[in-house]
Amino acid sequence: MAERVKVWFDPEADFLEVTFSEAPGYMRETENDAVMERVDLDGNLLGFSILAVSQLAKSKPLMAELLSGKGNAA
């Protein structure tokens, strides 16, 4: 089954956001200071964001663990 994702980049803020669902949710910290995960009230993963994206090309690959399950995010 195909899934649609939305990718949005704000060059002024140097911010990238990937959204799997437009359902209501909130941002939650991860172990990586540059990465936030967006989850719903049940903890299902709705997307994630990355700060300082332009710095990624200058350093090693960004690694982050998104702890939430994708679950039934709609």
Given for the second form:
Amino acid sequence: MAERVKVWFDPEADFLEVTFSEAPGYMRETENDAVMERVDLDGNLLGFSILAVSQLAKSKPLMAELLSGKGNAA
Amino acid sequence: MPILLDYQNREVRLTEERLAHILDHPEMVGMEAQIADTLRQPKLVRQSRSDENIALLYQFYTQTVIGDKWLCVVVKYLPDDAFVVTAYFTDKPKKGETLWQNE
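So the form predicted on its own is up there; where is the form predicted together with the partner chain?
To see the whole picture, the full complex is given below, headed by that same chain.
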């Protein structure tokens, strides 16, 4: 079954956000300072965001581990 | 476009496009006043470790739709400009240099 993904990129702010679900949630730190994961209250992954996106091109590929499992969030 | 004031009386712009994106998250609906309050009277301000021009302004709120959480307002400060990048709830402030703290 196809899943809908929403991608928001703000070039002036150099900020990218990807959303898998429209459910309420909050942002949680990952091991990579530039990356935050968005989760619901049950820990299901709802999306992620990346700060300072343009710096990625100057270095190695971005690696971040999203700790939450992608669950059945509404 | 709203021009807000931060904790050091600096003007910070919040574009309608960015505000609409912030409020697009269901837990942020109706949080415009709290975003402005956090900018004006944060409990904690941390320097971003990803971008030296970015500061993370935090205020703690209880009984939000997702429980007790920190509201983070992300602000980019340039020599002649300052603007809100985004705002979100989070479980704890990010690590980094503390620029300001309201004890």
